[in-house]
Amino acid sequence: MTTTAILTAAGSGDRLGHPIPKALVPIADAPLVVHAARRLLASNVVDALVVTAPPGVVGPMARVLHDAGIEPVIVIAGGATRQESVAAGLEALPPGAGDDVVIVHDAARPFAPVSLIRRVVRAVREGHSAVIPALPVADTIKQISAGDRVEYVVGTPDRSVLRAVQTPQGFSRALLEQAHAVAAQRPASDHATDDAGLVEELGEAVVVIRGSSRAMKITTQTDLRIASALFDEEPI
C-alpha cells in the first residue's frame, strides 16, 4: 500500500495583493509550496508526491521545488477549478493499485504539522476509505437569506455540531478516483468544495478526526502576518 500527496497549488495571488500565484508567495525562506511540500515529505509516510501548478507556471514552480531539495515530484498543469486541479492529479499518478492511499493537501495550508499527515494517513491505512481533520468551531454561525438589499438571518445552527474542515485529506485511491469521475460529468457550478463533498455525494461515509489551528488556510494579508509567526514557532 503507497501513499501519494496531490498539493494543490494552483490558485492565484489577488486576495493576498501578489502578483503571483499564491503558492509562490515567500514567508521566512521559502514559498508556501516549498513549506507545504516539506511537510508533506518530511512526514515519511507519502511515497510519491504531484503538484498542480497554474497553466504557465509549471515550469517556474518545478524549478523553485527542484532548487528546495523537494523530490522526487512530479508538477502538472492544474485546471480552472480544485476538481479540475485534482482530477489532473490523480491522471499523473504513479501506476497503483486501488487500496493505495491518495491525500490532497493545499498549499493554502503550508504549516500543516507532521503529525496531522501522519494520522491522516494512519486512519485511511486502517480501514477509513475517506478521512478528514477539523476543528470544532468557536464562532456563532448564522445562516441568512438574502433580501433585495439587506441580509436576513433565517436560523442558528447548533455549532456544537459544526465542524471547520482543514486538509491534507485521505481517501482510498479507488475511492477518490470514483468520486472525481461521477464529479467531471456535472456542471463545475455545482462541485463540492471539498474532495470529501464529493465523496459524500457517492453515499460514501467520511470520517473526522481531530485537525490543528496550525494547518490554518493563508487566504489574506492578516493569514500571511499569523502564518509568519507559526514557522517562527516551529520552523517544520
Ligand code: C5P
Second form
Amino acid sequence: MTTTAILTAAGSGDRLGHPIPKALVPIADAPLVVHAARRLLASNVVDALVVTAPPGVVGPMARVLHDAGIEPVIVIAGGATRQESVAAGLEALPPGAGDDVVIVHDAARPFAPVSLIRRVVRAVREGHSAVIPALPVADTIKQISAGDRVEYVVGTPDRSVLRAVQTPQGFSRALLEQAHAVAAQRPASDHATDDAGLVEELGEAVVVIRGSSRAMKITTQTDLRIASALFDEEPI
Ligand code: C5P
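Complement to the form predicted alone: the form predicted together with the ligand:
Complete assembly follows, chain above in first position.
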C-alpha cells in the first residue's frame, strides 16, 4: 500500500501581495513549500511526493526543494485552478495498486503538524475512502446574496454543525481519480476549492477528523505573521 502526497504550490498568491509565488515566500529558514514538504516526509507515512509549481517556476522550485534536501520529489507544472493542479499531480503518479492512498496538501498550510498528517493517512488506511481534517468555526457565518454593490444577509446557518476544512485531505487513490475524471468536464468557474467536494458530488461518504490550529492557511500578510510566530514556537 503506497501513500503519495500531492503538494499544491502552483498558486500565485495575489492576496498575499508578494511579488513572488506564495509557495516560495520564506518564513525563517525556508519557503512555505519547503516547510510543508519537510513535514510530509518527516511523517514517515508518505512514500512519494509530487509538487505542483506555477508553470514558469518549475525549475526554480525543483532547485529550492533539492537544496533543502527534499528527496524524492517530482515537480510538475500546475494548472490554472487548484483543481487542475491536483489533476495534473494525479496524472504524474506512476501506475498504482488498488489500495493506494493519496493525500492532497496545500503549501499554503506549511505548518500542518506531522501528527495530523499521520492521523489522516491512518484513517484512510483503516478503510475510510475520503478523510478531511476540520475545526469548529469560531465566527458566526452568514450566507449573503450575490448582489452587485450591497450584500444582503439571506441566512444564518447553525454554527454548531459548520466546520472549517483544512488539508491534508486523504483518499483512496481510485476514488480521487474517479472524482477528478468526472469534475474535469466542468468549466473552470465551477472548479472545486477542495478535493473532498468532488468526492461528495459522487455521493461518497467523507469522514471528518479533528484538524489542527497549526494547519492554518496563509492567505494574507497577517496570516504570514501569525504563521511565523507558530514556527518560532515549534520548528517542526
Ligand atoms: O489560492 P489558494 O491559497 O486558495 O490555493 C490553495 C493551494 O492551492 C495553494 O497551496 C496554491 O499554491 C495551490 N494552487 C495550485 N494551483 C492553482 C491555484 C492554487 O496548486 N492554480
